[in-house]
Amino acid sequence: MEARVSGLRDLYEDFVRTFGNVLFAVCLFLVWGVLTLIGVVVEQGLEPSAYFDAYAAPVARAIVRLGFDNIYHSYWYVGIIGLILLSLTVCTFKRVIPARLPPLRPVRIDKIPLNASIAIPGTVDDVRAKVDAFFRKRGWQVRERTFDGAEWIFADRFNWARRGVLIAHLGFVIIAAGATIYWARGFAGEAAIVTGQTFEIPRTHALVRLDTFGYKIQPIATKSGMVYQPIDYVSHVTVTGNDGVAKHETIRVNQPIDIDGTLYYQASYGFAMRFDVTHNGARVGSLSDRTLMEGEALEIPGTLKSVQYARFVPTVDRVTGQPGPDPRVNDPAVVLNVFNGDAQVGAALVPLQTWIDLGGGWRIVPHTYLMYTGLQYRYDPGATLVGVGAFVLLAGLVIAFYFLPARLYVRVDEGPEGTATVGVAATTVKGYDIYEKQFGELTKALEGNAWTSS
Amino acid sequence: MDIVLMKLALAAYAIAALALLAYFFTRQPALRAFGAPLAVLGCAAQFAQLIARFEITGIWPLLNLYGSLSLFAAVAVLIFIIFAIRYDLWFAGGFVIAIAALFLAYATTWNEGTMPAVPSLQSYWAKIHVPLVVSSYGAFLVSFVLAGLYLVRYYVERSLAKTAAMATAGGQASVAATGGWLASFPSLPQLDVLTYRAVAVGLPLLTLGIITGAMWAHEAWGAYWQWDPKETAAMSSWIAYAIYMHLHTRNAWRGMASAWICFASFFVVLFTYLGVNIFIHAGLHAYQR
Ligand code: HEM
């Protein structure tokens, strides 16, 4: 039993020693940084085949097997952040708090690299009072303590700022908490809504109807040719939330709307198509009434054939007859792919209102285009917390970087011939080099001041 | 008007860089007296150029690579000037200004004329986020040069110590023996502190830049964090400097090791700033052209 307890204690101590080591934390940071960069270099969220096309087979296999195709949601990534948080917690209690908030205690002044010894005329008590007043006047927080009969003066500057690190660390933890809340309770999705249609958002059951979609594109002549710069995308929608009341709203890029706490954003747009399908001259209603999104196909009944609406071409170049660069609808056409079973047997650029013959008496006419809007929606109950955490982190950084807490240890002892010897040493939370100059100035001022005012 | 100012800035930087590089090696005060005002002039011309461009076009001039890189050069030089005045750092100016001038010259190759912003960039966040991030990169450039100088001094001192030890067994290495150019460098601890101070400017700016970027993304794209290549790369830069900052709290790692980390971190910044756009085209952050 006892052996087990002591074994557990050893384990705990090893754990604290490892996770409380800043170098270990730095290694975790390094792994975090490298994983993050892998996600930048390796395009995320593609089909496995895309990686095999882009990389040598062993690399592609590693990417897919190790989850590097979706790295930010992989166990690696979440795990490393978990370890960082663990290490942060252990370090904060085992290292940062003892190092940054040390108790007042006596030191060997001459063992501290920043030290000075100043002889000042007067009795020990007089000089101590003078030293005390000197620091107070300069805005230092002065505390006097007696240890083993020796009287010590402790003077602190920016003592409150010792908590800067703790605040920065807390900010990081709050951000992680906010992100976890989203992960546990939030959701996001996309909705493509064709003009005139109503879409029911899964989960929230809000109804969104697209009344009209508009976009504005400006052609601009640049040195490298004509550029068509999008200026505005706008969806006019009718939304019905929990209260059952239908409201008209406008969604633009940068101007999302909020329905019952879920935000809806303008993300994309596109063109849906209606086709007139005829068989031996007779309109086939079941196919002609459908609205197709890009990528969808019509199966021709009684055959293995299907026609895929591959994409919309807003402008066909009059000279070349090929798709032109202008995204505004001038001379529209569609790209259709024809399949026989799984095999593609043809592709064509078909202007609107013209027909292609599929054989067997089947004809298909791209008839009407309808714009659709791509909305992104997101419910993120952790967003506020992430925001708060970010600002706490920032405040912590500013405090830790711009306020340098310093502590002076001062002892006044009897000196030769009616003088007292003032021993001063300084420590800061960032080593000694950073304070060397100020310490020199401070001790010089102390010396000068004590002499002149006596 | 703005083209004239740009040419003036480039010319001023080029001459200032040469003068201050010469000052670095010779320590002739005249060279500093000549180079420093030129650096200030170039920096002022650059800010005037950005304002002029805004006045002429009515469009925030930082949303393309041309504007962004010119702001980067301007801020790097501005932060350097503030450091130089405060900590007497003119000796390092040649390097900072030469690098800034190279970036500025590169920027001019991206001048495509004026163009209105695409919808997602038509946001006041763009006006806040871009300058913050670019300013942090400016500060990191200064820290990069200071860390580089730390390493130069460190390795020169070390080789001098070795030579001296070989020449007179146990003899003292004399930095003054190098003819003075190194002798009037700040000491290694001073350079270390200066590097840390430059990072202390850059890291909060980058943090705030990432935060405002997230706020903007929240508004424009519906999620404050999308794992877009550019924002994730910015996070890697942030992590790199967080590593620097933590190593710098340890006595054993403060100095040479942390200088190397700081030096290397700037390459992560460069990758974030330019590499992502050059090598990785996907993503929401492609600069408009
Ligand atoms: C693995 C997670 C982390 C661990 C284990 C950790 C640990 C530490 C330790 C031990 C110190 C030094 C305290 C001292 O010796 O006085 C420190 C300082 C600091 N940490 Fe962290 N930290 C972590 C993450 C972070 C993060 C994410 C931030 C946000 C940027 C941060 C910000 C700071 C700041 C600002 C300082 C003060 C640096 C200075 O004064 O130069 N830390 N940290």
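Positions refer to the first chain, counted from 1. Between two forms, the rigid core is the largest collection of C-alphas that superpose within 1.5 Å. Not measured: the values here are computed from a predicted model. First, how it differs from the form predicted on its own.
In the core-superposed comparison between these two forms, residue 147 has its Cα shifted by less than 2 Å. Residue 199: CA moves less than 2 Å between these two forms after rigid-core fitting.
Residue 254 is not among the residues whose C-alpha shifts by 2 Å or more between these two forms once the rigid core is aligned; its shift stays under 2 Å.
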Second form
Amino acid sequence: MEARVSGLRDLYEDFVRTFGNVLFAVCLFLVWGVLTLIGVVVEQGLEPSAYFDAYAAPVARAIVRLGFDNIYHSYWYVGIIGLILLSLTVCTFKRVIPARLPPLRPVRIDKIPLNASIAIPGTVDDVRAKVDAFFRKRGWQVRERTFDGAEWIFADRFNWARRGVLIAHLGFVIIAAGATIYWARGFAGEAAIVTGQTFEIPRTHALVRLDTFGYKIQPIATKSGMVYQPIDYVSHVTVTGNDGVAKHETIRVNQPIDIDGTLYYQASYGFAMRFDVTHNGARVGSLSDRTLMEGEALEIPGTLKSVQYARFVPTVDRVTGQPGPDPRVNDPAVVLNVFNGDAQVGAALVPLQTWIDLGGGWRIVPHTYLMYTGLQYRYDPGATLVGVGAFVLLAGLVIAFYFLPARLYVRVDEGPEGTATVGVAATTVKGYDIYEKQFGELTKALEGNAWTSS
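Now show the form predicted on its own, given that the preceding structure was the form predicted in complex with the partner chain.
There are no partners or other molecules in what follows, just the one chain.
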């Protein structure tokens, strides 16, 4: 039985030694920071095929298999937060509280680096009362205690600031709680909605219909030439939430709308295309009725050929016949890539209402462009907690770094020839060197006062 208890005690001490180690906590924070950075760099929530298109195969496989495509909901991310909270708890109760909130107890004054001994005329009781008044007058919190018949004076300055680190720890706990709530209940995504199209949000089943989309471009003349600066993107949408009532809303950049607690942001815009596809002069409805986004392709039936809609060109330079820099729609065209199997066999800049012939009686005519809006949506029920936690964390750090709690240990003893000896020692939570100047000024003021016997 004793061996089992001893083994458990050793295990507990190893646990406290590991999770109470500052270096271990710092390493956990570094891992958390790296995982968070991965979530910023790697676009989240895409289909696996999108990662294989964007990255080399080994990198894409690592992203998908390790859950980096949805990292904020992964067990890696939540597990690291749990370990950080555990480490903070151990550090708080085993290191921070004992160091920051020391009990009132007697010390060996001459063993503390910041100490002084001052001889003051008067009886012990009289000098003790005057020392008490001296510190109280200067804003120190004074408490008197008796240990083994000896009376001590404990004077504290900014004693409340000792809790700054504890407040910072509490702030991180609140942030972690908010992140956990988002992990359990929150979600985020994005959608590209073509004018006239209705999109259903997968998690909430809210309906968003793009009625019209508009954008404003401001030409700015610079020394290097004309620059076209986008100044506004506007999506006019009809939304239907849980109440079943259709409402007209306007989404602008940095002006999201709220549907049942989910925020929708204006993120991007673009041009979708419809093509007239004919074979031997007859319109092919299955291909002509499709609306293509950039990067999508039309597969030509009965052949290995396909035509990819690469990008939309709002303005073609009339002099060079090449894509112009003006993003406003003036003389529009599209860039089409032609493939035979997996091999690209050609590319062409095709103005609207003109065509390219693919051979075998197939003709492609860029017919109509439609604006689409790129929306990002996010539901984060823990956002308020994260905001509160960030404020509490900042407040704790400000308290911990900009205030210097100090404690004075004062003992008044009988001195020679009608004097009392005042022994003073000082400690701080930030070491002795940082308080050396203030301690010298304080003891000098204490010694220089006009002390007289009652």
